[in-house]
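Heads up, the chain below is alone and in the form predicted alone; it's given as structure tokens.
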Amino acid sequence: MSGQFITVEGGEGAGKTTQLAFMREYLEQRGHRVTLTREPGGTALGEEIRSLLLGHRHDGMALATETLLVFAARAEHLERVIRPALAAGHWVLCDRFTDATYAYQGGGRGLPLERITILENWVQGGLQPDLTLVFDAPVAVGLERAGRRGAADRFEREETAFFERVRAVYLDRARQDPDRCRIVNADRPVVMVRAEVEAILAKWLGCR
């Protein structure tokens, strides 16, 4: 089988990276290759960004300068790690990538979504994720379990109606692409959860 490239979303403590590393686990117990990567960062490159994107040095940074770095990250990720992996017959596991910029730069930052879209198509040329897992919980819930991981980031110290909107734009682009998203509701105990990704998982690999 070819590679596959599954990508995970969610904003502030919708609970991704326990459910990143079982999802891992579970697709390599059926013989596929995985890399696990993340966005921004997933090359040397992109973790430099991430570090300018995410650190408090620049803050007040202008949105066109967020979004270019987004992208500019994203380009290396994809020259150097995502494409390979896939041409190799890995399976690609992405803590999030092009959902999150529409989601926090559109939704969150207010960018036209359209703007997003042209960088979309001339850094991506057509490539999408086979399968994208939303993971979902209440803004109130995810804020207090993001608070418990230390000191926020430059995004994690925006205002409520911030996380209300990137919320929004998630689940409005699950809900207008069934084929490729899958909404987990994250506002459970993490085994509930954790059963749903199987179930979801279990039912994707059996149309594969």
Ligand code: T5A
Second form
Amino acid sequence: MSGQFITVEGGEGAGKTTQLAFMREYLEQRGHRVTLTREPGGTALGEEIRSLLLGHRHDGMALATETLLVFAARAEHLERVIRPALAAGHWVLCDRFTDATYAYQGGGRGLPLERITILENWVQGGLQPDLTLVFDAPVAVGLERAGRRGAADRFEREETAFFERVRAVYLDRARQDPDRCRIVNADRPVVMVRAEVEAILAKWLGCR
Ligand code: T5A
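Given the form predicted alone above, produce the structure of the same protein in the form predicted in complex with this ligand.
First the chain shown before, then all remaining chains and molecules of the complex.
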């Protein structure tokens, strides 16, 4: 089987990174070579852009700037990591991708979604994830979990309504694209979420 592109999405503290470690283990145990990466970031340049986006040095950054930085990091990521890994037959597990831009810059900040689609078409040239898991939990639950990590980044300082809009866009996109997306109830203990993730992967692998 050729390389597959799997993304995980969801609001702050939904538990994506925790589950990605399990997903990697699950796939490697079944003989797949896995490239685990994240956005924004995943390359040296992308990680520098990440620090600009998440840090507080440019708190008042314009929405267009923020969105273009996200896609600049993504262009680099696709060119240097994602496309080469897929071409080499690796399974790419990516912590957030373009659904996050629709959710955060579109839903959260109010950027017209058509503008994101223009950038998506340019930068991705038709490449889309094969499977996307959307981890869904009430905003308060996710923020409480994320808050345990310490200092809030530039996004985590937004108000609750921002994250409610993010959540709504994620759920909307997942429901509109059921072939690609699976919604995971993340408001449960880690082991229960893991069991659902494994069941989704097992079923999906069985259909490939
Ligand atoms: N962004 C990103 C955009 O605005 N546009 C874009 O296009 C992209 C790609 C990235 C930020 O960038 C923005 C969105 C984000 O704000 P980040 O730090 O990568 O920043 O943000 P998150 O991905 O949200 O990282 P978090 O660590 O906050 O969330 P995770 O990965 O969902 O959660 P995780 O697994 O690290 O867990 C958080 C805590 O909760 C515990 C864990 O042990 C950990 O302590 N936990 C649970 N506790 C109880 N029950 C469970 N089921 C738990 N699962 C995990």
